[in-house]
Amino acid sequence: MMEYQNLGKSGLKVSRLSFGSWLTFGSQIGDNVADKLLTYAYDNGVNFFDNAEVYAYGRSEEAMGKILKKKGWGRDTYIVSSKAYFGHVPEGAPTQTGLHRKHLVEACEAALQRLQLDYLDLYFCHRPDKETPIEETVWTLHNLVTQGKILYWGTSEWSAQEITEAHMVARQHHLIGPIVEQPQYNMLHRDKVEVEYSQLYKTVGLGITIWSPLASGVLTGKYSKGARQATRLTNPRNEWLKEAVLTEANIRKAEILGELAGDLGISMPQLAIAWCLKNDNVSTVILGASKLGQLKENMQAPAAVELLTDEVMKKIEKILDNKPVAPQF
């Protein structure tokens, strides 16, 4: 049975597990496989589907839009997001990227067309834009909400200071501020979620929709087995991911965690996802999959949360040896 949780302090309830199309829809998998994955997720309680303009340079949104149109599910039964910043074309013009008013408005319209929707439930600022005044960005997102083109907006990979500044601008001008942040969070990448954002959960009611719970596959254990070919980390475009997570130390940690998962009677991916769900500040964990079997396995993770007792969590912490420490003032 899928559980649902309010997205931050908003009244919007999201499934604890959600489904994202990054690196798969419109590129790695065909539309027929995408259909099966999206349908399985929806039929098993997932109500949030995550997308972005830059995913397969728009083809991901087009693929998802075709499926949603064909399925004819009630629009009031699911949540769809898009993100803007990087643009939908490789090496686009200066006006085709960023968080300035022109791009945010045009990117929103383009996403709606590709997804074949009348509005977006969530619209993320995919990265902070150092070259656009935060006031311009906040005003633009507020206007998109009042125009009915988006219902809520949020950020992705922003710093706590940048999120706080956005809220200050919104409060000063009586505007609608962000309700959600989408950071990377997993056993190997913890600081932002556990330390940097720690006060924002209380002060602004920040919700978080986390990506890469399996650390781009490192926490599946497949790299431990030496099967390093034909994975997302071998794609030249993802070199930044490879450098960050594919280290001998992380591979060794995954091997030991895999043994612990075996002792618990669950798979390594299920352990990694359940560990993320154990954090109450996590509104939803975004799953990605290229095969139906992967998705079926990973969606069993919520049942494994109860296995993560205090004793088991201590064992995990010892293996990881990376608990973030809050700065002392």
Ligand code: NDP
Second form
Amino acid sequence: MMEYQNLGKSGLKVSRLSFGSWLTFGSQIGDNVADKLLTYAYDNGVNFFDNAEVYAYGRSEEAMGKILKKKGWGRDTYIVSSKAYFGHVPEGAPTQTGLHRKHLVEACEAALQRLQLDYLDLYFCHRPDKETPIEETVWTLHNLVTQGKILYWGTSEWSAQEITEAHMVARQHHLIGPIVEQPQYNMLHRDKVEVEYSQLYKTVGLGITIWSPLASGVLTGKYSKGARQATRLTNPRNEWLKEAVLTEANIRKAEILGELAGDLGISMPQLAIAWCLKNDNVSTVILGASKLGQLKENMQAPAAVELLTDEVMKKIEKILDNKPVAPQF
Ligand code: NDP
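Please could you give me the other form, the form predicted in complex with the named molecule, since above is the form predicted on its own?
Full complex below, order starting with the chain above.
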């Protein structure tokens, strides 16, 4: 049974597993496969679909929009996001990127058109924009909420200080502030979620929708068995990503963790996703998949959380050897 959790201190209930379209929809996979994945997720309790203007430069939103329209699911039964910052064309003009009022308003309108929706449930500032005053960004998002174009807004990969500044501006002017952050979080990438944001969960009631729970597939263990054809990290277009995550050390860790998963009677992807779910500050784990079998396997992860006893978590910690430490004052 899917569980639902309030997104931070907002009243919005999000499924603990959600589904995203980065590098897959409108790109690696055909619309037919995208349809099967989205439908399987929805039929099994996923209520949040994650997207962004920059994913396949708009084609990801178009693909998702077509499926949503075709399915005709009640608009009140699912949550859709978009994100603005990077733009919807390669190397966009200065007016087409960033978090200034012009781009946020135009990007929101364009996302709504591509998704064929009247409003976005969540709108993310995809990265911080150091060249736009935070007041301008917060005012614009507040106005988009009051205009009914978006329901909630959040940030992605902002520092704790930047998130706090957004809250300060919102409080000062009685505006609607951000409720959610979208950081990377997985067994190999932990600092922001476990240390940097640790106060924000309490002080501003931050919710988090975490991305790349499998480190783009490294944490499935499949790369330990040698490079495979037709995967994200063997695709020459993703060479930059391969260089960042497919290191010898990471491959080795995934291999050893895979043995532990085997002892527990679960698969390595299930162990990696259950480990993310074990962190109560994680509102939802955004899954990615290029094949239906992967999604079916990954969606069994919640059942594995109870296997992660203190003893098992200690074993995992020892293998990972990367527990982030809070700075001491
Ligand atoms: P993962 O780390 O889970 O990677 C997903 C990929 O891993 C799949 O597409 C597939 O790739 C492979 N995979 C998944 N399950 C299995 C399995 N059981 N067995 C074998 N291989 C598997 O998540 P993503 O990186 O896709 O991130 C999830 C979502 O997070 C994105 O769709 C997006 O919505 C969001 N995101 C947000 C970002 C941000 O900046 N805010 C940045 C990145 C993602 P393949 O088959 O090709 O190997």
